[in-house]
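First, one chain by itself in structure tokens, the form predicted alone.
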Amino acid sequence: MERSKISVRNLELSYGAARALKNVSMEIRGCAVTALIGPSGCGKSTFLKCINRMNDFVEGVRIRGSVFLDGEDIYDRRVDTTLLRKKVGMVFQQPNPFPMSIYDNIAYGPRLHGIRGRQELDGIVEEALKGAAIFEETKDRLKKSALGLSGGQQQRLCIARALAVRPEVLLMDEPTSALDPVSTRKVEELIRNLKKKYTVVIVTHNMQQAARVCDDAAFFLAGEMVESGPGDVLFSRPKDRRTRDYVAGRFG
């Protein structure tokens, strides 16, 4: 059997006396799309931030337990985090492009990275707009503000952002709930080619969107991990009443 990219173990999130995961392990297949769903507040968004250990940045959070990526545990207190961010690499639910150019925004990665020289530079705005899709409709505008781009192309720039430092891994908080419909066919469309080289985790409220777009599925619910499975098992023959009762559409 193929290795996980990332494996979870017995991961628990405290808010204070507040628990957001209770007793979460799963596996995470590389090259693949694994989509988070359960109801508001369930602990999906929570779960993914742990991937690249964003919430450290939230006070008073408590965690224990294990996530190892390619078998290294990130919570180690010797892992330098901007290396694992830059190993996975975060598109939140509100597009956020940088207040700079196109190119800028794109390079800004890379230039933290300690990569200045142009021609480089060039080669991977160009690279990561290409992967991102959204290359043929900002090649002849590459100095202008990001801003003046589309909501759809925004998210697109910011995907494109976040492939630009050559992450491993892509983390998706609802990507497209503030897009309309022709941009999340796109983003869609881009999540599905994605997978050919990364590894992706999506947080979506939308059924439908987790079915075509995923591999793999896994259901939370009041902070644990219900059921996983590959995503047409667990949308067609879920094995936990919750879990039916969820894809259903019963509650939540």
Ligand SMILES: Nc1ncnc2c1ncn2[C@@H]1O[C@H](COP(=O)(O)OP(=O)(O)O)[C@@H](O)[C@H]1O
The other form holds:
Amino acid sequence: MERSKISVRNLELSYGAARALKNVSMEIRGCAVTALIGPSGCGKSTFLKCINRMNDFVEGVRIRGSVFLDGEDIYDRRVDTTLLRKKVGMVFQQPNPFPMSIYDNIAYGPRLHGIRGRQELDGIVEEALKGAAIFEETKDRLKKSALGLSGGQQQRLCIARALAVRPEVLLMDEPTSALDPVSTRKVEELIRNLKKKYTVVIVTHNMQQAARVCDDAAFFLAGEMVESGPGDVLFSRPKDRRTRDYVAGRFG
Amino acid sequence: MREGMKTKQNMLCPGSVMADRKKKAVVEGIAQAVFGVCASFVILVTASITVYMIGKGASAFWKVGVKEILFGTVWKPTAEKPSYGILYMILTSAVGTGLAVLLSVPIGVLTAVFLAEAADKRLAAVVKPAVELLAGIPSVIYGLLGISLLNPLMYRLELALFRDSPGHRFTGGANLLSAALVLAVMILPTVINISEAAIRGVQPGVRAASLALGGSRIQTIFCAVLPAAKSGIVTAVVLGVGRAVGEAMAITLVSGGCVNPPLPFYSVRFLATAIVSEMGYSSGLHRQMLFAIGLALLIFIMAVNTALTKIVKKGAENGG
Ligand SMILES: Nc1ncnc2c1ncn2[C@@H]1O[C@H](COP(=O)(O)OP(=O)(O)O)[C@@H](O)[C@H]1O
Ligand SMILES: [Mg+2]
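Now that we've seen the form predicted alone, could you pull up the form predicted in complex with the ligand?
Every component of the complex follows; first up is the chain already shown.
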């Protein structure tokens, strides 16, 4: 078996007294799409944010256990979260472009990491926009505000912005829940293409969507990871009764 | 009687979407009218102030001449052969306000960042009420403090700097620099409060996006949050300029009061202070001139307002 890109061991997380993740262990393959499913409030977003340590900013959060990325524990004391987040990008539920031009949105990440050369930035911006399949729509208006784009375009712009720092892993938290069906289809298509180069972990509410885009899937319930494995197995022949009930739409 | 009962019953019939549309329309109409009256009242006040000031101020411009007033440097309204040039006062107001804004905007915005992003909650809990207190202090108190604390210090500085220049007219510390410092402190609470509100109003997604791209906290504040709060911060500057330009009380006490070009260690007179200090004994054309100065002040602040708002609008179109 190939080595996992991300390997989560005995992860425990609590917000104050409330336990949000209970002893979660799981392997995530490289260059594949892994979908996290489960009813709302079961800890999917929390789990996702553990992979780029965005939970660090929440007050009163306590995290135990380890998350290995390419064999390195990202909760080790020596980890520089800046470098971690450069390697592990994130796309949010609500499209959140900066109130700046399209160009400056994409160039934001590279600039943070010290890239200043005009030509180099131009190249990165074009590459990122192409990578997120939004170059054709925006190439003539790069200097215009990103807020003038439609919701679906904004979300692809946010994906492009994440790609611009050349990450290896892309975390997506319900990236299409605020979008219309046509935009959703475009983003799903994009996700299937992204796995050629990136490891994608996507949270989704929508079982059909999970089935359409994922290679692997994991089912979460009340802070526990109940079952994980290849998507087709999880959706058609789940081992755990709770997974079977959820997939069949019997609760949540 | 019967008829009336019937309609009433009809209306109360559960699930019916019928209603007394006329009554509703009347209520809506009255509400509309009330809003309209309030709004027009504001317009009326603004318009009448402008018209009144133009009416009162324009006559002096008419009699003395626009060029003589705006570009004349000699202000001798009570001399035998009077001269009504206010160029130095205009420049003093512009430079003094500019200096004050230059001093207080960086400090104010950084304080606002501290309050809004509060790394240290306990310190923020002390700073916040201090800012509010500062905003409530009457301007004449600033003047008194300026006279008793700032001017002596400024005088010492002046003595040290101009020891070897016999041409210098010593001001006792009441000069442009003192006035600008006092103004800066006075507009600080405005700048802090408005900027803080602007920073707090930035979408949380903006911060999250920057942090998730690997930005540090400081990078996130300066590269993402502040640019996103730009228009609010410009509003803070506009209000600060407005307060500084119109301020007379404190400035009268600390600026010296002679009509001079606006150099840091010169005793100077601002537009607003001229009105306050001369109105009591003025008459005739001199009095009309003071209204003309008021008009100049009004136009000055409107121009600053319009210019800054234009800049923000333009920025917004090109991606801000
Ligand atoms: N910042 C937070 N502070 C406190 N509790 C939180 C926070 N974020 C999430 N939670 C709680 O943790 C649990 C898991 O939430 P979340 O990971 O957002 O679930 P999901 O994404 O699966 O809907 C929920 O009970 C939620 O109320
Ligand atoms: Mg969630």
